[in-house]
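Just one chain is shown here, as structure tokens, and it is the form predicted alone.
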Amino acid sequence: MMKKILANLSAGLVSLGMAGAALAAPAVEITQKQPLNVPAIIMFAIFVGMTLAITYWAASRTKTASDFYTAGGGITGFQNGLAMAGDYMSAATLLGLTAMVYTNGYDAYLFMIAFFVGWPIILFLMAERLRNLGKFTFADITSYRLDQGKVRTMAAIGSLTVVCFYLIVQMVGAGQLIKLLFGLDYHIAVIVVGALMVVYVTFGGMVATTWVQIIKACLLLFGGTVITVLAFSQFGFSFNTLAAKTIELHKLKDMLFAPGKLLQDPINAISLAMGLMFGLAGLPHILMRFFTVNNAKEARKSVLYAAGFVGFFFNVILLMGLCAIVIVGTNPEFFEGGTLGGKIIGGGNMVAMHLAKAVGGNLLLGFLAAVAFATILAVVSGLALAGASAISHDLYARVIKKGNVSEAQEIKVSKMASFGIGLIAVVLGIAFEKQNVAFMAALAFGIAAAGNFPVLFLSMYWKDLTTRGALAAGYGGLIAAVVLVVLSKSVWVTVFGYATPIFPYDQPALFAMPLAFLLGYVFSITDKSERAGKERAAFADQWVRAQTGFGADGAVSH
């Protein structure tokens, strides 16, 4: 059972947090935990010794609600770029890509692609006006001029749905990973991730969380950049001799360079990429970066550093997939049994490891391992904060106390949130230890799709929207997309065990969206009450503030 667990997280675990699952590669199993891996473990206890210190430093600057949940908002563009790749590259995008470039070619090219083109969609249309109408979450910004206490608790009931879902799959795929890379035991790897989790927030907020995700990217982009420039230079720098190498060794042949499986049914790769595109832009951690910045110029730098960032490390990745279709696919070391073709020892997610190893040794395996493990606590955090938030400032602050409520009193509940975000991250994680939770991130991306960017896009752009009308696309995409997951293969067959299932697709978002969509038109349309009227002619003000700023919160200083 464990092996058909971890055979759809190394396909699935692949994006953000991992997304699609059943459209990636081929299943590949995982053995069982690795050698207790000293190297690896002491890098990891000097990163975190690192970020507590961290974490202290910052927890000395973290006096008020904005400090707590923007960093004062004066973090810079570049920085706050860095962050949001930091958040963005899982363990998952550098094992899980890996092995499906290594699996399948240039179909995880194209995976990559659907990943990346959501940076543009944020960057024109969405990152000016989230920091020009926002304050603490984005939840900000679609009750600007709507009912406070309905549209902020359907916007977080959006987030910490996503929120809950997509910690169930970190949380697991970090206690595998960790059990793998090593070596430790799978509750003490949860537990360990959840403690320090909860650490980073409570008590160093989103300054803390920031660094950690600053540093966690530059390690990562380091590591991964090392492990490229020593692979590629095996082929003398030369992309047309690396790529006639793979194809004479590869079993795909011609094809490694074709597109294949992920094509051959458009409707499930249109539906995927729209999940995976649009379901960035409604991701409730990646949102609240952007008011962590001083004005909407940082903001649209933070961006497009972002995306170089990420793009750079996607083009990266490719490289390593295919040095290791050479270096890793024809070493017996490598290989159970040291059959060449047979089964990756470790399993194969483990394809990034082991090329690590062929071109740095023990040193270089151990770095990537504790960057692999740094990647987890970076994304968890950014999440945790992300939950804490929908909590104590848009639930307890604007709906149960309606702004009655002191900064000092918003914080210690935000906090309270995170610690009880953390204990629950780590029970579901240990209880979902056994079950294939791979849908929980189609589930993820797609209420993030289909419940959080239809209501936040039709807020910012559409002047006759009304708090029936967002309600009604709020509900409506968050149950269409669970329906539809629900009614899918990966629950339907997978989980529940049925024959064939009723929703032929793998991702929501293309049906799910547009009937979000469609429902925020008709119920805001036919909305002639007085109060929509209001909500109509308040849209003047809002324009004029996304547009220019004014009134927006800048930067605190300290």
Given for the second form:
Amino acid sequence: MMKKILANLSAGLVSLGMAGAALAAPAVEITQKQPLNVPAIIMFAIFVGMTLAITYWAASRTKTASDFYTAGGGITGFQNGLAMAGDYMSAATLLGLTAMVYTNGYDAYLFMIAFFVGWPIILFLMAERLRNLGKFTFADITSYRLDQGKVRTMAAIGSLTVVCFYLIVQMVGAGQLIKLLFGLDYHIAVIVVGALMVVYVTFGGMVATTWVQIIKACLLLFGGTVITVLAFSQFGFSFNTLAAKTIELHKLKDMLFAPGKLLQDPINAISLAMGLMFGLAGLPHILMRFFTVNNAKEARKSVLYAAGFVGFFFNVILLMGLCAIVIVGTNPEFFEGGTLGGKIIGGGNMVAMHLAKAVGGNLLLGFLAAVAFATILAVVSGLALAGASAISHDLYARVIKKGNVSEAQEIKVSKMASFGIGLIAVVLGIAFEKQNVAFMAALAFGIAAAGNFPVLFLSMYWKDLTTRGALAAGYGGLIAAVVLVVLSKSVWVTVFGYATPIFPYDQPALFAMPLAFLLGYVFSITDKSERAGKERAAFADQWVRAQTGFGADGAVSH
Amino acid sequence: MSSEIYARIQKNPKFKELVSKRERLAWTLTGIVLVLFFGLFMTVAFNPSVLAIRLGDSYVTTGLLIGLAQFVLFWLLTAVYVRRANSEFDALTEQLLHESVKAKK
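Any chance you could show the form predicted in complex with its partner chain after that form predicted alone?
The next block holds the full complex; its first chain is the one shown before.
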């Protein structure tokens, strides 16, 4: 039966998430429904059962707004590090990047370094300031001394746009993947994901969301490592033996371990690197994770652990992809019509799945399929919570009600918002079933890097930033990112069908980010209003709090 | 009221010490990471053949080795920062807050 399941797989899963942003990958192809994959469904059901039990437990502990948004700040640095790594590693990391190593060798390693390098930067420049200045959302920081109403509205728009595009990519990916691996209907898959996400977020808030993320991160790390160890053992754990075989078999030959075509264009390479690096520092669901720990000390530890897990996993993926070149690449069972070197069954992105089957049989294959589904579920929950917080904490409580709102009311609105986001995600997931959504991942990262990051960074570091400057930087960066992506190949050519793109690069960050900073600078220094003066004067206090954590929630020990 | 405390903290020489030490460390480490990372990407873009050189008679290329070294080094730098921040800087902050906040009470 397993063989049949694997028989007609066809999906461009790269576009499931981040790797899609990087690659401007082919669309999520329309997959064919497969026979029911019972072992995978059972393993997934166990995962869902566990997480629902945790949600039930978490629900009893979610009473205050702080419990709901940040798990009461009671998550340890280690747990939070796992959850952060979980938020960052989507199904595309596992499937897309393995496939990229399989086809492109060293180029894929360069991508992974670019995905990784944001972590040290976010630690050195932002981690403690985020923790010391923020409470629930990153808008708390930008609105510390600026006009709350306007700045929060902007931050909420930025967050919701990122969340929305990222969610659609994940939902469409989930539907296709489930059809492929589990043999369920696309619509059922999308509804299951949407419903579970709403349950986790509304009943369990951040406590449940965090634990879903932790369990998923452990499963992903465990599954990836087991497959790699089993595969690598076939080469006596010798990199040289493995490398010699891969070079012999791969069409790139010697160039497999050298930079290839993927990053030949320097401007494209830099723009991509900047988008991935600073995008991390502008993703609302990652930034939110700095508030779930008790103090700046734990926040720093979180990043250390997260970077450790992510870095480890990327290197595991490198080995996995290389082993697949030999193990999957020489087994006719995994090629259409049994022709070696021909089309891989299910498309290039099924390489990790095939490798699991080759080294661990149907059980490991089922396990990996369940992990991939769990991964999507965990990532969408994190996104939904970030989106709900932007609506309830920033828009409802602070902008509309101007702070005159009880915690119970605010939580009620967050729950309604999560339900609404779940509903929208399901509707859009179904509406976009047959659409090419790869560009949406590029958009999410581009907007995070150009719309959210510059404002956040300027408000932390530059005393002369005024509300006017912040609005110019935020909206300018957001619009520039959207326009450039629309003019790029992934929309202009792939979606609209024009022959050549107007904007020739995959990521807008190199151009949109400096523009955002410039707008922020120009509109701030030319702002001579009385309010601007007050905002500049207020920087001194903010600076002390950012540096010492004095006045931060739960950060003062005496 | 808290503004008064903030002003007092800022006047304390320890605040200056804390800020300058931490900023220097953070920006130095950021500089190292950015230079190495964009250095690698520039090499990829302008002189990729340098990264294709094999080390001795092994199959490991300079590119692979540099890539792995970046993963390890960047992670070690995060460890260096966390270590200094969580011991030295936090202790300094503690003293600073003790002097500036408690002194008045």
